[in-house]
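Heads up, the chain below is alone and in the form predicted on its own; it's given as structure tokens.
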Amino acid sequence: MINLNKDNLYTQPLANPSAFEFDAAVVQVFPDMIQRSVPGYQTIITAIGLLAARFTPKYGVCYDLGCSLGAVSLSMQKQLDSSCKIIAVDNSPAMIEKLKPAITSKHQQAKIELIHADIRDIEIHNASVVVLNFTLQFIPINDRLKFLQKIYQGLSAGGILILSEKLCFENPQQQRLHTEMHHLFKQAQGYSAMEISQKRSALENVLIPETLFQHQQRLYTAGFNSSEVWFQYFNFASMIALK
């Protein structure tokens, strides 16, 4: 079980918050962060490791691409029995040290090897299932056609991706809407405004967002047949894609 330390990181001014990324510092209050940041998380957890269950059969393979510190991959391998297998992949050392002690394997459970790689680099083979858990975001927008090709190679007839992404909105009042709630959400779960803006300046040009239309018509463009929204809060949502 991984530790739930309290996000404080951007609790003091900082006179230019430097770039977000998943170094210690953030390794070691991700549990926490993305709780308190992403509307929804939890349910989307949960969600997927039936997903899992649903779409891999005995002896299948799922990938969790971009795994962090586990949730993903321990949901589904909740659901899979012995025969499956489930593979983490994480590009970030510190994530990946941190997740090593939680990576365990009863008889009856999914065995999940856990990569430390660049997920772009990682060969797809006979996935059932493909999650991308809030992880596209981060790739460069010129790379993520290219990157979602590759997935759905990869794909066993059948298989399904599963995309969570932050969102943006082509309509400017639903833009300020979404953000606004987001931002009182946050404010909700104990963040302050002064720690919202930081952590906003810190992800600009990291987290780059698009709208669900570009979404749905670069997974079309990738090869996939149908892609729907099954989960959104405010913001943030979570896809479908059907191969």
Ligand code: GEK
Given for the second form:
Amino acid sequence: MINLNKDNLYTQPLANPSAFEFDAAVVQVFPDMIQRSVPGYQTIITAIGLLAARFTPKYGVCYDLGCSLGAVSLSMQKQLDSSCKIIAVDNSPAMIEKLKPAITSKHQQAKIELIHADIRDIEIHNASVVVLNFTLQFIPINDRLKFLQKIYQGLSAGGILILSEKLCFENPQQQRLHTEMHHLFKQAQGYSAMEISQKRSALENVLIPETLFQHQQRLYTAGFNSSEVWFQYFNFASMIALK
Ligand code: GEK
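Next up, can you give the form predicted together with the named molecule of this protein, since the form predicted on its own came first?
Whole complex next, starting from this chain.
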């Protein structure tokens, strides 16, 4: 079990807030940070476990790309048959170090295999489910299509990609409204205006959101038959793309 240290990384004014990184300081507070920053995070995690069970046959393989501290992998493990395998990948050494001891595959559970690598470099084969839970937003825009094409090729017929992302909106009024509502959500979770603003600066040019239309167009170009939003809470959405 991973403990819930409180995220206080941006409580003090920083002269020069540096670009956001998944380093040891972030990893230390990550579960608290993501739950208080991403509206609906826990609902999405639970639903991914259920979707994995719906689409994964016996001896099936699921991928959790950008696994962080393994919330998606552990949720899938709870639901999957013990013959299944989950491949969890992240390129942050601090995340992987902290996750390693938290991963236990008891005899009666699907096995979780942990890989320290860039998700653009790994091979994907015979996947029933691939999950990108708030990860694609950190991949440079120019690499996104090629990466999704690789995922499409690695999925079995009838497999799915679950893609969760922070969205932006073409309409400026919608953009303002959703940004404001997200900030109000964070305030309601106990973050101060200064913490919200400093975190926002740190994420600039690191987390690059796109519109729902851009995502759906790219998924279609990558080969997916269809993609639908199954969950949205302000500017955070999760899609299911079908092969
Ligand atoms: C969750 N899915 O709890 N290769 C591998 N990992 C990467 C790469 C890359 N190129 N780029 C970023 N990451 C998780 C939450 S967090 C989302 C995902 C957030 C990893 C990065 O190290 C981090 O662990 C994760 O993607 C993004 O459901 O913090 O907003």
